[in-house]
Amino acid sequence: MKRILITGGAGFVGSNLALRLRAEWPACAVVALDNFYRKGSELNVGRLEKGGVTVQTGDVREAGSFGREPYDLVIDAAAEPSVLAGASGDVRYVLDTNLGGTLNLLEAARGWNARVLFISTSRIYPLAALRAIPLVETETRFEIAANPGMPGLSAHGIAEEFPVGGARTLYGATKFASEIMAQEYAAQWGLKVLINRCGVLAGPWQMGRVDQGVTALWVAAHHYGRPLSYIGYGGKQVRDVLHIDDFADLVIRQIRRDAFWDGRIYNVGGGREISFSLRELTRCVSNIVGRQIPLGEDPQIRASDVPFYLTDRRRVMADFEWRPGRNLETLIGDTAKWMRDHETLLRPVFGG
């Protein structure tokens, strides 16, 4: 590879698989491309720089954005990640950035043959079908019934063939659709395609908000002593959490296996081993931090929200013989480490 294209190069996911990228092939141009939507996200953009990528300010609801010198991998990375969003009936910019930009993407690298990784999600699940997974609840957490009967659901958790037709917010949608396109680009025109439906990444230099990077967002209120609630489900709601690195090291895997680019999609997340509940996630981070914060309950459910969700990992794990090796306690660490380090420059994206 000569050059890789990274969209949403300057968000969370983008800047670290950017990092990564370019130290992995130093011989290769890394450009993160970002319209910097997202608060935090331009305090990204040093330490892009210093790792030897380039940043370009661009947005992928303009096709022209993406210049006209080709490109070997293009990662999607941008995105509106809120499962709110669209929520309050503005709805353009998660549909214009989310599928819209998709698309501008995938015929830019039509153009371009090169290879397309697209980073989609757990969300794309619809609501009904995973608050229909048979739940019992123990004194921290919700887990799998026993003997569930469920197509693509086990102890291991959800795997690429649960069922997927149902409503499940705009951000679902949007990247559901999206993956539809890249598989039709796949099959038609022979785009070397790979999806990633993630769970819940986490890890240093997540600009974690309340409805989206929990992890993040529990590390700072502890860490600036401001109040969290568990809203709905008192706190026993379950999702499993991999940490960013670990992501890419998965992803260099793929890359240098080019005969998986064929439109096919894989489940990646930590799965059981590496799972918590809101109510065990503060315990983990009070630890940590070494700070007992003010939890408040709040008993409404979002229409948004799921009590469950854990990732059947297997396949991906098989297929590039890959396996995380952070645990929930390291990634929390990693990731209070980071907010000590950086304090003064973080308080305005946290609110401390």
Ligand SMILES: NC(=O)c1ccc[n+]([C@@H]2O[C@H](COP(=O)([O-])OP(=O)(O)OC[C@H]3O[C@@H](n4cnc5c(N)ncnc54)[C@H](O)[C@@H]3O)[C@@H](O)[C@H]2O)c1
Given for the second form:
Amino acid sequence: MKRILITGGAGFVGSNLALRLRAEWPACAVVALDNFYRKGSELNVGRLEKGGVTVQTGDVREAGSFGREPYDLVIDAAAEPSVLAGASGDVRYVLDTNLGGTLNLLEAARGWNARVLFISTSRIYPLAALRAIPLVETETRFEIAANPGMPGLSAHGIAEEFPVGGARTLYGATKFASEIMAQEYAAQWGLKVLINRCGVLAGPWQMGRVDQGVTALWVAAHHYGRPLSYIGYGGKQVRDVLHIDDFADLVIRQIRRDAFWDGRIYNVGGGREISFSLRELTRCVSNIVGRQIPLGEDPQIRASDVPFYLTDRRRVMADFEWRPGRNLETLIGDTAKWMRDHETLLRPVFGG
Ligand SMILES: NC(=O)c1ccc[n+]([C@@H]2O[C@H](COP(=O)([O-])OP(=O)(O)OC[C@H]3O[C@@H](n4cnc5c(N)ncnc54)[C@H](O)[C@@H]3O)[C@@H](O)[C@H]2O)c1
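So the form predicted on its own is up there; where is the form predicted together with the ligand?
To see the whole picture, the full complex is given below, headed by that same chain.
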């Protein structure tokens, strides 16, 4: 590998991957392409350049933005990642970036015969099917009822066989459509494609906001002493989470195993072992940050909300002999330290 392109390379996932890949393959040129749509992505430029990554301003919606010089590997991490995107009726940006941008990148990769890593999302699973998971309520969280009797669902969580028919938000739909196209390119032209369907990814350098990046948002609210609310489900909604450094470890293993790049899809996440409900997250964050904040409750469930998602990560763990090593406390501790260490830099983003 001589050249790697990461679109959305100044974003949370893109910047962390860019720096890790550059450190892993120092002889390889790593280019981070971004249009700085996400507030706070500009703050990653300094650390990217310091780490030897070339930052290029460009927009994936324009087919010519990737340049002519070929790449060996492209990683699609550019997106409008909000589940609320387009809900107000203004749909162009999310469609053109999440689907159009991926199509542009697939076409470029076909021309270069580059490998393609597509960062997809658990949000491709339809809302109605996720809401139909039978749940029981414990003191702090929802839990899957015994013998749920749905395909792709077990006590481990949601596996790749979970049903995919049904509406899923514009964000989820654009990512699902991109998955289908990436697989099509693999089948038609033998393009080497791998798809990671990720649950919540988190850690330092995530510019969390209400609609995306919940753990960073939670840490910021505690750090700056601002109120928060549980929206719907009384704070008992459950997600698993994966530290971005564990995700980077996985990607490095995946890059080394060329034979698996045939359009395969993997559910990727921290799984049951690294999961939280919002109530449990509050307890963990307030312990680590050392502050309690007022927590309100808004009972209204939004169209895109789901009460439960846990990744069944057994397939990705087996195929790549990978296992996440960082638990929730480490993840929150790392995020809190990052926020303390960069308080002045981050104040404009988190609005302290
Ligand atoms: N963070 C998560 O929990 C998570 C979970 C599952 C999947 N993902 C996927 O990972 C990818 C990266 O997400 P993230 O969390 O880093 O979000 P992010 O918002 O931090 O990063 C996305 C980056 O893409 C850039 N971008 C947006 N539109 C662009 C355009 N038209 N042209 C060029 N750049 C553009 C943004 O400026 C930003 O820097 C996304 O594809 C998302 O779907 C993220």
